[in-house]
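Form predicted alone, single chain, as structure tokens, below.
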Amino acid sequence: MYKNIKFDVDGDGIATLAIDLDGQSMNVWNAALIEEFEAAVDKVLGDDKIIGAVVTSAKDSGFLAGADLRMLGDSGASPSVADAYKAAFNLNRILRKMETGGKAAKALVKGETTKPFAAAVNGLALGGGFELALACHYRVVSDSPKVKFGFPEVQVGLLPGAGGTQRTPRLAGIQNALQLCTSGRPIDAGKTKAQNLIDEIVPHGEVVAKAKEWVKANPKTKAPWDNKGFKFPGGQGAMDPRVVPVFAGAAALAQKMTNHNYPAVQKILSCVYEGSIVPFDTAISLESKYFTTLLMSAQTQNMIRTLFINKQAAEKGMARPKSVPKLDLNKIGVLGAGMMGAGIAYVAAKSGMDVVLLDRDEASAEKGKDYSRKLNDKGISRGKLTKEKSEAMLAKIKTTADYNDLKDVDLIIEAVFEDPGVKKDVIEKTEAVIGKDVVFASNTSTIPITSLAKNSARPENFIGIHFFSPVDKMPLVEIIPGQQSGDLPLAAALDFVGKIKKTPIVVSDTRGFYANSVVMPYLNEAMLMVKEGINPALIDNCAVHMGMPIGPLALSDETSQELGLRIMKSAQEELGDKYQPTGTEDLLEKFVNELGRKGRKSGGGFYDYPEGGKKHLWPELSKHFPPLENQPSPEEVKERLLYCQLVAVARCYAADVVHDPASADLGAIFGWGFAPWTGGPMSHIDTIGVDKFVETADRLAKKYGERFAPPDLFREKAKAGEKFYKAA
């Protein structure tokens, strides 16, 4: 009867739901499994000889990961407003129908019950999972510690659609709620407890027995707020004294976290205080109308797009070479102990892996083992990591000298100094020890793939794997073959990226790659406004308020003055004749070399960075870069600021140096921290139009130089009237 459920009734009459989606690794509600599950809660309370019933998951990966976006995302139709409110409402009626037993909340609240439903949660339980848990008359939770819950949604700019809204404000008070519900971060069973939105944590292979001695010894109940007089917890509604404080600081604060960006956060607070003044049944009704003109923006379609199935996509291989099987990456080479090479035998050793870290001698090794420990002493300090564990990882990472311990890895991963005689030196020692078939990768940021590949015997076993710094935070990972590179190392570069849980792109071997085609642009922008007289400090706060993790001032103190005139100096050398000056080279000459301004590192950039103290705008930097008299307006610079972006994008992809308008999405929000709200800056260029983004760019082209001028495809797509996601 059940494709999706594990339905069982035992000897005292109680019915198990055991949630057991087919053919997923993890339980989340797709349209099969609400339609099993309405029908199971139907069997539950038609049938008299069931008395309750427990609801649980038959998976060991978790309870209930929410809900599958992919059948939120775009699919191309467009339902009217009332079609898709009925779907949005679907799973709250089915919820609502199991916690009434279907009965109206009037008879309810007269004094009628119905019979219990109790959730054994016996994993992780995010979102739709959460909601479900919520929705049982009670919640008996694992002691294992992998057992979380909360509210992911905001975070691909939704709300939580199934009365997560409504009934964790009844539970845990509105200051909980909406905390829980803005933040988007999972906390622990024994949090989750101490709020009172569970009701007990057993140890973990009791969970479902406990739950049915509850229904046992509960054959009749309802949920608090179908009770006559029900009150939330710390007070409720429009005036009253001791929520009115909260619910006028949370909206302050959601604005100053949100910079106004992310309509959610705000659709969540208007869902947690309507719902606290009108009945249940209407308030999960205004859910849903929230939930679904969020659901029914393009702000949020984008962000479900890039942010959940393209990067689930992305990282289960999507660009993987069909033809190479699967390989078994157990053992990894890392040349060079730096600071990249160190953050890559971290994550490597992290994630499993033996890894063999080889710099010029012992000592240096050594010390990029450090980086690790280090890492390892912060997780133990915060009880994230247990000593044991932390020197099991680290006994993972050998640290030599001597090349003959390269000879029976399974990849090498190249993260030596960036000079092509230094690199050119480790690729010919190393490819004497290791095996004819082991792919080597480099972590080159700024040489192209197929100049280091001629200093390889091998060269269709060479890539490049271009990491981010820091190594153990940055999501990204590029991934460059070269001209001669073949299918093997597309294969073992993308497998070892999914081991060590990063998101790849798969771009093309030029100058800087992708990320760093459009970040030196956006860097160099500033750059010249300071030039122009701009308020640095301007510049900074309109890119932070745009979405921007941090401003690109700050982002060029964090990257180095010195490393920007290091790559200067580089194409300069390289192109000759051929280059094309930015206008900032001055500025970094002057910086790095006149007055030792050489970035964060080196003691300071466009900041100063205080021991002990906060950073704060270098107080000289007037007396060398004079302001205007008349600034521009925050609008002036914020649209500057995106638009030197969005075309250096356009151009990327225009010149496939990126491929697909997902790969370029995915790059830009996790490469550089590109405003996430946007779903990345192809889905903003069609959301906003093709045609109104090159009329936007031409004019700023006129008004600042040719850097602004888009490629002629997007002129052509603007001509067409089309948008590069539907062509992809």
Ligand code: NAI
Contents of the next structure:
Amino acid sequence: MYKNIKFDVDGDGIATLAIDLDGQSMNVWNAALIEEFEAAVDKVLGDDKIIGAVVTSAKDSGFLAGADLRMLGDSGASPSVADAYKAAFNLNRILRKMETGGKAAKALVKGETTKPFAAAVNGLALGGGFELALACHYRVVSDSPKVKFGFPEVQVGLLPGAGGTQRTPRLAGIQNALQLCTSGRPIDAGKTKAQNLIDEIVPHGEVVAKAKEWVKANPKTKAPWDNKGFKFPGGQGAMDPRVVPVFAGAAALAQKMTNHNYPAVQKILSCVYEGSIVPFDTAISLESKYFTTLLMSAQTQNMIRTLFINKQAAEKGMARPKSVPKLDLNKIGVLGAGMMGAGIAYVAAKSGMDVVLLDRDEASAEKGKDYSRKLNDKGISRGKLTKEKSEAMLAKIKTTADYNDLKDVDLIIEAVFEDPGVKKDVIEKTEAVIGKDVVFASNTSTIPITSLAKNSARPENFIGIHFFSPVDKMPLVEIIPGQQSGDLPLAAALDFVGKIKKTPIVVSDTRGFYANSVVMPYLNEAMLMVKEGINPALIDNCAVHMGMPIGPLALSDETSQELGLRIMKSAQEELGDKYQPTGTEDLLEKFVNELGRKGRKSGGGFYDYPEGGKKHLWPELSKHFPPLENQPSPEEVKERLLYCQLVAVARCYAADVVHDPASADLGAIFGWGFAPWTGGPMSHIDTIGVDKFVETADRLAKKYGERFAPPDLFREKAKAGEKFYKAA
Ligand code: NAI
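For comparison with the form predicted alone, would you give the structure of this protein in the form predicted in complex with the ligand?
What follows is the entire complex, opening with the chain shown before.
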């Protein structure tokens, strides 16, 4: 009768609804499950032989991980507000029916009861899964360490929309509820119990049996808030002196943390506050209204599309050639144990692969392995890793200076000095020992893959895999096929990136590839502003207010002025007469060669980094770059910082450096931290309107220079009234 629920009734008349979403490894709410779940609830409520029910999951992967965002994401259709609200309220309505037995709240308050539903939670319960458990009258939870509860909705611009913003504060109090709903961070079973959000933690295999015991002992029940005189633990409403400061503090903190960029956070506060001064049924209806407002906004649609749908598709190998069967990458060779090689060895060993880490001598290779030791020790001291696990992981990294140790690896990643001669040498030595079908990938950041592949006896097996620093933290990886790369290296690169759980995008073999082609103009723009006399604090603060993780001047310090100068010099050498000055050449020369401010690691750049203290702008900056008397408005600075990135992305897309809007957006957010609330630069251009984007870019080009001029493709799109995502 059901495709997604295993429904049975035992001898005591207790039904079990074991959710087992058809064809999926993890349970999520989709339209089919919602419909079946209502039918199952109706069956329990309508059948006199059934005394109550246990709601559980038939999957080992967990309880239920939330709503299927593909159901909510860009469907192409634009429903009316009324229809959207009706759809958004549907799950709220069904869960409330389960909770009240379909009775009016008034009848329950007067003393009526309903049949008990107990949740038996065997694993992960996130978003709509957590809400399902909260709507049951009792929650029994497994003691497995895999159990986690949380509301991740906020991370894609949504709020918990199936009663989460209402049942959580009624059980755990307003402060805990705000924390859970606005942070998106999950908590473990112990903490969930301490907050009164679950009732019992029992041995893993006993959740259903214990839940049944409770149902049997409590055949007549109702939710606490359906009792007369129900009060929130810790206070509620606009006048209670216990919670007034909580709301005031939460509102201030939320704006500080989000810089007004994430409306979902503010709407969660509204749900919890307003929901605490109205009856429960009104409260869930207003929650669905706020949910609908968010869901229908372009910003949330952009976030869902990029941060969830397209991210997952990329990580599942959307760009992978189907002709190549999945590769067994169990052992990889990493050439060069410097900053990048050490990081690559760490992420590979951490994900279970054996690593041969090769450098010019054993000592240098060991030094690279020390990086993994250091990170593991940190993990151990924070209680995130056991000594045994650390040792097992470290045993996977074999350090060497002998190329013969590479003979049975499944993939090579090269990260030696950025010097064509050195790279040629290691390519030849490596290919002399590895198998014929083993893919050779280079992590070069500036040398074209096609020209490096000329040193290879098998250019069809050669490819670029470009990591970002620090490798263990940065989620993006660019994959760069050279002119002769075949399907095998692309498949191998994507399989490898999948194994280390990073987000891949495939880009063209051009100078700087994609991410650095945008980051450079962005950093340059900030440096030009410094030269103009714009207050450096204004520059970096505007970027952070716009949603960037750090300001561009602080980012320059991180990547180092020294590297900036080196890249500029090599571009000058390579391009000769064709080199187009950026206007920052003199500033970089001055920082590196005159002021000795080469970057954060060499003592400082735009900022000073006092040991043990907080970084602050270098006090002498204003001596070398006197500030303008009349500073521009923050809006002007923000517009410049935003558009220098948007235009650079647009040019990459127009020149096919990045092949599709989805990759451009993923690369921006996960590569250099482009404001996630936009869903990425291409999404943002669509949202602003391509015509508006072209108009603003032209205005900025007139004022500041050709570097802001939008590419022709965007003018054509603007004229045709087209968007990028519809077309894509
Ligand atoms: P690094 O200087 O920290 O490390 C290079 C390592 O290669 C050193 O340990 C060196 O001893 C070793 N090496 C040099 N010649 C060798 C040879 N003939 N045989 C074996 N090992 C040799 O450099 P880093 O920063 O790790 O960069 C490595 C590569 O990664 C470069 O191609 C660079 O362009 C690229 N890259 C660097 C990024 C960064 O942020 N530093 C980001 C992305 C790519």
